[in-house]
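What follows is a single chain, given as C-alpha cells, in the form predicted alone.
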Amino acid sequence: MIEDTMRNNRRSFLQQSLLGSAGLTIASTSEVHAAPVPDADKPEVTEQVDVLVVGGGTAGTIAAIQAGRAGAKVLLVERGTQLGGAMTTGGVAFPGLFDAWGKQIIAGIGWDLVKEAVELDQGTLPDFSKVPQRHWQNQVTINQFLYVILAEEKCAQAGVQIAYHEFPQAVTKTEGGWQVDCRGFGTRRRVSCRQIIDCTGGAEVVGLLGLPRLREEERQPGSYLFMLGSAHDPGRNQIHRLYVHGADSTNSRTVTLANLTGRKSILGRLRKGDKRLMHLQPETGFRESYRIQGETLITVNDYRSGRRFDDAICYAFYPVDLHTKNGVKPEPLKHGIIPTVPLRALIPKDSRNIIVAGRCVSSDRLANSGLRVQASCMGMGQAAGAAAALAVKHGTTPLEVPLKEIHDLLRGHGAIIPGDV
C-alpha cells in the first residue's frame, strides 16, 4: 500500500512537472540510438593496431589524427571523457601561439580544427600580419565544448579509435613492438603495438618504462578556471582563474588534492561574495610535470636565440612563461626569434618505438615554459604522428625514419616546417 502511494506520488509529480504545473519547466527532449558494443558484459579486449597513442590531449589528439591519416591503424587511450585535455577540461580554451613577427608559423591539422571551431561558432580569428604589441592579443579563443565533438569527429573520419576511461597499468616489450595492458571500469584491454605515442603530459608510459624523467621540487601552480556573476559566453570571453599553488598532476591522488583545493577555495569566495557561480571547470589544469630525458634537450638558450636545429620538425613561439607563487612576468622573445623543436627532443633517451609529443618534451624548466602552450604542442603532437605512422610503415623506430620524408608527410597534411617561411 505504501509502495503504491508512493509511485502515485511520483507519477503524479512527473506528469505536473511535464504540464509546468509544478512551476517547474522542462526543456524539450531529444533522441539518438547508440550502437551496441560487441561482447559489452565481457570484461577481457585484445586490440591489435600499428599506433597507440596514450593521451587524448592536446598533443594526442593531433598525433592520432595524423597517424589515422597517414595509414596507421590508431588506438587513442584517454583516462578522461573527452579529448582536449588543457584546452576543453581544463578550460584554457584560448590556444596560441599560432603566428609570430606578422606570420603563420604553426598550421596544419591543430590549426585547421582550431580554425573550423571559431567559424562554425561564428567567431573571430586574429590577424596574423599584424604583430601584436602583447601577445595576448594574438590568441584565439574557441569554444571548448564544439572544440570536442569536432576533435572526435576528425578522429573518427581519420579511423581512430577511442576508448576513454582507460589507461595502461603495464607495457612490455614484445619482438614487434609492444604489449600494454590498459584498465578502465569493467574493462581489461590488452593491446599489441608497433609504436607507442606517450601524450600524458608528464611522460607516464616513459615513467612506467622506467625510462629517466626530470622534474624540479617545485612546480608551476595550476589553475582553476570558473565565473561568478555573469554568464560566461564560451568562445567569447576568457574565464576567471585561480591560482592552486602545490597543484602536481603526478598521480590520481596529487590530482584529487588539486581538484578539492581549487573548488573548496570558489565555494568560499562564493559564500562572501553576492554573485552567483556560473561556470566552473571539471578539473585543474596543470602547467608543469615530468619531462623526458630525450636524445636532445632544449635549453632556455636554444629557445632564446631561435636555434635551428638540424632535425628540426615545427616551430614553437611563446614567451618565456614561468608561474611562481609572485605571479608571471612574461618574458617576450627577442623581435625575429622563433624558437624550433627538434625530433630527438620528443624521443626518450636510449629508447625505440616510443616518442612523445606536447609538455613533457625535453627540456630544461625555463624552455619548457614556453613550449607547454597549446599550438607548439599541436604542432608537435602532428610529428609525432608523423614519425610513428613513417615508423610502422618502414619496420623500423621513429628516430630513424628518413626526416625528409616526415617533412614531407607533415607538409602533405598542412604543416610548417622550419625554414619553410
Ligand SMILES: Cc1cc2nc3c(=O)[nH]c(=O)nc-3n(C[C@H](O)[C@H](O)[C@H](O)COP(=O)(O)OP(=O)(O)OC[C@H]3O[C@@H](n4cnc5c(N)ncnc54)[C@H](O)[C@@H]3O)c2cc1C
Given for the second form:
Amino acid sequence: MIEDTMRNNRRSFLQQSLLGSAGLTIASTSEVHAAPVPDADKPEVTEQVDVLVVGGGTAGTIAAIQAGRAGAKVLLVERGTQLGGAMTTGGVAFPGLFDAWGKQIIAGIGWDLVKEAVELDQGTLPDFSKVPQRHWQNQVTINQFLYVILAEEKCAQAGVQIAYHEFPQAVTKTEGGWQVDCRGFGTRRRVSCRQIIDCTGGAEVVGLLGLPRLREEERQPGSYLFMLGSAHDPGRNQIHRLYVHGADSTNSRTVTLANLTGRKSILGRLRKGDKRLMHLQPETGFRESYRIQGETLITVNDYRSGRRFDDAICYAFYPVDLHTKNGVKPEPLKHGIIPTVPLRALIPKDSRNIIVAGRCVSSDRLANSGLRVQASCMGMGQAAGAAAALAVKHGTTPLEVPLKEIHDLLRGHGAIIPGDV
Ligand SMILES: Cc1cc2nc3c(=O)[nH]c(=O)nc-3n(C[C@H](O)[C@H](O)[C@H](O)COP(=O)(O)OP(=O)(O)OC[C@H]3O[C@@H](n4cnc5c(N)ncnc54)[C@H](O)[C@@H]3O)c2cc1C
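Can I have the other form now, the form predicted in complex with this ligand, not the form predicted alone?
Expanding to the full complex; the earlier chain stays at the top.
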C-alpha cells in the first residue's frame, strides 16, 4: 500500500516534469517490476546444481539450454551483462556457416534460435540449397539485440538459472564433482556441481584447474565493430570493423588494453572526418587466445580432408581463415569436404567431469581458424550440453557416456550428426 502510494507519487512527479509549465501532452510511460531477489543482502550464497556452464556466449548459451532441456539443473555464469558473447557483445552478428555444398549441416538449438531471431525481426534467411560464390554469402544476418532477449527466454524455458557479472575464482575437486567459488560485484557464490562446461572462449576454467592449454606467440587480430556516418540497422546492414592488432582475451588486463586501443582509434577517425559516431559495440571481438589440449587434437589436415572422426558429434564448415597483420586470405575447402568435430576434442586431456565448447576446441592453429565460427561453436555447445547432462544422469564423465546416447539426445533436439546428411 505504502509502495503503491510512493509509485503513484513518483508517476505524478514524472508526468508533472514532462508536462512542464506549458501543460503539454504526457509522454507515454510503461513499467515492469522485477521479483525480489532472495537473500539479496547476504554477501554469499550457495548453490547445488547438476551442470555449471561458465561463459554464456555463442557456445555456452546453447550448451546450457541443451543441458536444461535434457533435465539437468543448470546454472550459467557469465562475466558480462548479456548472453551471446562475440555474437552480441562483440557485434559479430552474422553467424555461419550452417550449410555446406547445398545442404544444411548444422541445425538444432542454435539454428532454431538464429532462425527465430531472423523471423521475429522480419529478416531474410539464406537459401541453403544454393551454393554461394563466396562463403560469407550464406552467413545469417541477425539483430544482435533481439538475439540476446530470445536467448534469455529460451534459457528460462529450459530452467537455466543465469548469473551475470560473475566468474569463477577457484575450482576444487570434490567427491561428487566440483566446488566452484564465483565472484560478482557485491556477492560471492559457492557452487557445488557434478559437471562443468567451460565455454569462456579461452578455456578459463581449464586454466584455473592447471590443465594444459595452447596459446600462440602471436594471436590473430581482434576487430572493433562500430558505425560512422549512417545509422546501424541491426539485422540488416554490416557495420565497420577496425582491426585491433595484439587484441587478446586472455584476462581483464589484455581485454582492457584492446578496448582502449580500439576506441581511441575510432575517436581519431571521427575527428579526422565530418561523420557522426552512430554505433559502437561495448567490446572488441576477439578471435584467439587459448585452446585446450584435448584427448585428441584436430589438425589442419583433418580439417582440410574432412576427416570423419569415429566419435564425431557435429559438422563444421568454413574456409581456413587465419587473420594476420597483413589481413586474411581465406582458403576455401575442396568441393564436397565437410570437416567434423570429435567429442574427444572437447575433453581436456586427462580430465574428468569437465568439457569445453567453442573456439577453445582442441585443434591446431590453422584448423582452429576455420572451426571457431559460430555455427560450429553452437554445434559443439549443444553436444557438450548433451554429454554433460547424460554424464550426470549416469553418474559418470562425458567421455564414458555411450556415444549413441549422446547422438540420440542431440537428434531429439534437432541436431544433425555427421552421417545424417
Ligand atoms: C571480428 C570477428 C569476426 C568474426 N567473423 C565471423 C563470421 O563472419 N562468422 C562466424 O560465424 N564467426 C565469426 N567469428 C568467430 C566467432 O564469432 C567466435 O569465434 C565465436 O563466436 C566464439 O564463440 P565462443 O562461445 O567460443 O566464445 P564467445 O562467444 O566469445 O563467448 C565466451 C563468453 O564467455 C564469457 N566469459 C569469458 N570468461 C569468463 C569467465 N571467466 N567467467 C564467466 N564468463 C566468462 C564472455 O563474456 C563471453 O560471453 C568472428 C570473430 C571475430 C572476433
